[in-house]
Amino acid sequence: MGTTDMGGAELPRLTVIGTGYLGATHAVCMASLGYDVVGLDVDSKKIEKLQSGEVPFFEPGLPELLAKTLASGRLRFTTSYAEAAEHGDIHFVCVGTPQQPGSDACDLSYVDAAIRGLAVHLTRRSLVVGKSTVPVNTAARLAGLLRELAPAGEEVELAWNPEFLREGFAVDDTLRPDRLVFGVTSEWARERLAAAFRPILDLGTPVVVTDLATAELVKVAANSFLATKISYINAMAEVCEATGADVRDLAKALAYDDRIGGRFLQPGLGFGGGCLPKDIRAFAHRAEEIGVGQAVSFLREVDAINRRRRSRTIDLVRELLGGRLDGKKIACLGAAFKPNSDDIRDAPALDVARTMHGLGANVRVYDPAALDNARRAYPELRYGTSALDVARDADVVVLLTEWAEFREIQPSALAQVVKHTRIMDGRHALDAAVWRSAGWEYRALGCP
């Protein structure tokens, strides 16, 4: 039997297929709202960790919520599709959709495997809900696959409910989202989704009810817009560097225009992570497949501008060092693609550090959360235990991820350990005037 809400209505029982970043967060948060949740993954080590109360990635607030929901008895984990199918009225598919090796296309093998693994055990009416980011029109194909493979046949429906999680804020984004999108093909599916999100809807959260294709497009459209905005201000930084203008003042002036706004208008090293880069590439690739490649061809340039920021950062470090990197001691502050995360997928920080190492520099890296992941991925780099540790005797300090602890470093404290007071601020995270007045040679992208 399912649990009941405060109004006495029975809550649907939920399963979450895939317990990576999205799936684990979704399972824990839904259980915290009172739902009876089973999380499934084919990776038994991941399941053992979660069942024992350990979150396998860094996300503020999630470990405490996992402990609480496990103790409540409303959350458990399994590797059995049969168990998940038996438990769930609504099944959320939250598996990864990485970029295919050697291609910009999206790898749908995990999504297909999840649908196939679940479908053969679906013997009663149920709703399967995709949350993974997929190329448009994938859902229609998966709906056909479900009907074909599930013993319950037409009784099994597919809906799409894209996720909008920001790493570092995922718990809040799940429990208090700025909107929900329901891609459905029937009123029954809409009602089931509404039941699955009742406590969130009761907060007054806006809902867009639409078709499957539109729901699939929302996430990639949102990410493409954000990527474009970030690359736009970085393109302006390139212009500023060529003209002696200051991109920080330019961004500030643009931000006062309420048609533009200041969010994501932050010049610097550019975007990375497991979403924006692969999503815009997969979107452009899919648009070409369906004959509308020209409509989003600008995304190729958005990607190119973003990549150029990395090489330009290294150029500025080289300039600070008098024209050569080889043999120089370089302190790199940051490894994760953004603060409050241990995610190093397509991380600009590590890309810059690795490239400088390859050019003969003596590079040392520190990050508050991502060091274990960085060591596994790039064992050739050297790592330290703190910002001051990696900065000892450094010829230059390079800030690559804008963690709060790096923003708060005192120029005088850092000056005591470095060999030369030179800093390259790859994220516009520091107050240039403060550092310069403390005797530091300060450089940043797009600034004179």
Ligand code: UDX
Given for the second form:
Amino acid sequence: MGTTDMGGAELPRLTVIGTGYLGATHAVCMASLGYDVVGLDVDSKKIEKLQSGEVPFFEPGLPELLAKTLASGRLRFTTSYAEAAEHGDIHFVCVGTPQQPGSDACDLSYVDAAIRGLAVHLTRRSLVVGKSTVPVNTAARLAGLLRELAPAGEEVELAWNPEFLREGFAVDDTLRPDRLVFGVTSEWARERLAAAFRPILDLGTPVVVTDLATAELVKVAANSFLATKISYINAMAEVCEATGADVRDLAKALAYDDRIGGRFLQPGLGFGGGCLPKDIRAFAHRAEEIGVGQAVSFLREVDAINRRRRSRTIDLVRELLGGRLDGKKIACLGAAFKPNSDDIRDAPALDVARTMHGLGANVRVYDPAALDNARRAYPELRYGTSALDVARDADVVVLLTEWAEFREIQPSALAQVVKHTRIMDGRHALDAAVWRSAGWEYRALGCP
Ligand code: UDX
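Can you give me the structure for the form predicted in complex with the named molecule, which would complement the form predicted alone we have just seen?
Let's see the whole complex now, leading with the same chain.
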């Protein structure tokens, strides 16, 4: 079953269950590669938006590609599992695995619901492919659940294919990934996955074929490594602060060593987002459950270093203000967890803004893309329409997300609107010498 590509080979028909960040991007990209794709979500509002050509989140390049693929007729959306099961030869499960409230463990209820919802309609040989980030050994359990619930029984197989896409680069990361990981339990499943990624494999993309547990682990191991690298340089920033050294020069000097490399070695306010923080916590939690907690206990420290960056940022703002936050006007530049994103999940920027608000400061926030999300989540904060707008009469300006438009602000332009020329650069986004010579009192984490 399936359509035929230009070379005459059979293309499997695909479904994508869960059309959030990962799923919507995957569905659109696969359709752009020539596959017939049905995207499914239980949220009918999301489905209506996507079907009408609207991407429900900020991702450069995705709206254009959605329009193109919808017009090609190779992509449609549904809320019906029966329809998805009827359409697909290969089903990608892309639902979210958020942190459980009050625990470090990850919430698998969406993954379980997706597998159950789909399984009962699977009446023919098909492959279900998990892409969600899950605790190791989840896939083995889900494979059993699928076989038990699917009318096709043993004919339905499960594979795991972790996804490494970054927000802001999601389309490119999906179409031109560094590598593909195929976690499989049979040669048939490996062949099916190869058919599902044929155009990407034809680019020479490396593939690592593994068992299910290894595939699950690759994702959390990769994110743990990245988080550790960021916390490593931020730990060095703490040491720099205590010794008068400069973490920016330190990072630069380290980066020239190819074995270390400069990527993910940017010191500052630390990591946030929907992945890194919850993934390292869920990994530590899972490791403790299976009796190897000690092996990754350093991840607790990675998390702690990262959280300390937020409180240290507030300490420096307080120092700039002469020891008090209450009643002071503070301009916060940035709300998103990183630039080129409207995502505010575990955003360090908003955490800092909210804490300063809670300490009695008069906080105003501006972000180029994340204002609507921020307003919805934190209506108690005040928001403005531009960097200059929130900086009007401010006692201090705090740069929390390194958007290009903040990097480009002229010290003289900002000086015209603020009450006091004090700036806390939480992301090392500005040139300290330039701002100081323009008369600003400039502070940054890990710098003299
Ligand atoms: C991450 C992984 O990079 C990706 O492979 C995985 O699939 C999902 O999680 P993402 O959450 O989009 O992607 O963000 P990323 O670009 O990795 O940044 C994460 C956080 O780290 C951001 O808050 C960013 O500001 C921070 N960061 C990044 C630093 O503080 N310093 C750095 O050097 C790099």
